[in-house]
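First, one chain by itself in structure tokens, the form predicted alone.
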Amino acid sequence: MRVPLITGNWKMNTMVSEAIELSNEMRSGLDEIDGVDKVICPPFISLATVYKLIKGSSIKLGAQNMYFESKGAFTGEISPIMLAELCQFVIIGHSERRQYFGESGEIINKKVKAALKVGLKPILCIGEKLEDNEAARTEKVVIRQLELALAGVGNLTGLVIAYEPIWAIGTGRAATGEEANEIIGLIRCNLAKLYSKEATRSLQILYGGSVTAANSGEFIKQPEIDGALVGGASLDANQFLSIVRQTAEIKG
């Protein structure tokens, strides 16, 4: 059995004071829910503060991005060894990083390897554009993204995959549960060819893209989907708690 995972990506939201308030609103409720891995990913400025707030709880901490070098003259960047003191997870290859900051498959590959090297668990994001989806190129696009991101990565240990169709991120337009389950099943099948069936049996694969408390059950009940990467809804403590609670009830 794969343990379900719900991750909240706060993106470029919350001042430090707001991150403190949100973390405190979530902590006790999340601690009451068993059988689900829970991760929150605040902005960099709040990581150290939130780390102290959730220490000793069931909540794990993740970062939203990182650079692939350990140290050096890279003004404004955050390295994997800096994050490893605070975080267990790091989001890599989010479509917003690909689209707005020009991150290529090669750069994402370097980040995945750098994260794994220091013991961080990458949440590797993949997903197709609307035109790819409408032209039936979804499988081709996401498998190519996987091949580029995982080139030279010897095994899947410590890795999480998040399938996020770009056309569903922040748009309010989510894929159906059946659609997402089919693509995630194809991802798992293709990874089994690259690695092994045994390796993919324990691999957590999440769905992301306009997930809310109202629709999360549709995705979580699907057999191939192991959880969700939640964006806007993770900024609402009640919604995030509801998503985690529904996940525990469905997958428990």
The other form holds:
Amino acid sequence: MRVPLITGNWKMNTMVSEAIELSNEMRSGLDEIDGVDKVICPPFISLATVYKLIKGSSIKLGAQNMYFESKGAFTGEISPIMLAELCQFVIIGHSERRQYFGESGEIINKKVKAALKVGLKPILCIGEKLEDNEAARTEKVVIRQLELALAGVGNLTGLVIAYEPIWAIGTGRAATGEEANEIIGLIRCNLAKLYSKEATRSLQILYGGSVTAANSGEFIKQPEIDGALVGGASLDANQFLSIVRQTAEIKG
Ligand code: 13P
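Output the form predicted together with 1,3-dihydroxyacetonephosphate (13P) next; the form predicted alone has already been displayed.
Below: every chain and molecule of the assembly, starting with the one above.
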């Protein structure tokens, strides 16, 4: 009942010319694949250009971050309404934002609410550090992150969650399919207590962290995992296409 979702987080990669090239390489291939939501998240500076290139296709556009205020004297920031002109999705609370830019649970909560208010779908990222994983604190950490991020959020409509263990991001050391499935199952269970079972049944929850064309099937075949948030491998058109194709075959 949940449509699978594959999102490419390009992070701080691609010059505008490269973003154009990559979008063009992916466009027709991605557009041919049905039954999977496909989202690409280029850097801010390329959003307007990529928007025009993928217009009319089934590919959706996402941003990698945003500020929570709608306009004003916030030099260097991009607002939810600005993004909503071009994007349907926005990644919020990525561990790199938390780690390098000091984003707290409170800030992430404001961003989630601000995105939902303008109809942008937040892809809310949560995930534990290696030491928490090794000390068997994963469930506790991710549930706390969720409670903070979702404080005052009345329902789960329009929300996507991405479970990205920090130790698996950009390290080549992905979680196993079973590990990720277990944690995502626990996330769904805990959210069912905060919201309702019905609400969590339709909630898309993704796995992220060193997903490649070679290992994506292992995650996608898991019943609790609805897709992937792909970093490095989303910069390679062939790999990204392969991940989306495999998803369509496995979940189709
Ligand atoms: P990698 O796929 O490069 O590990 O990155 C994962 C990620 O952080 C996606 O948001």
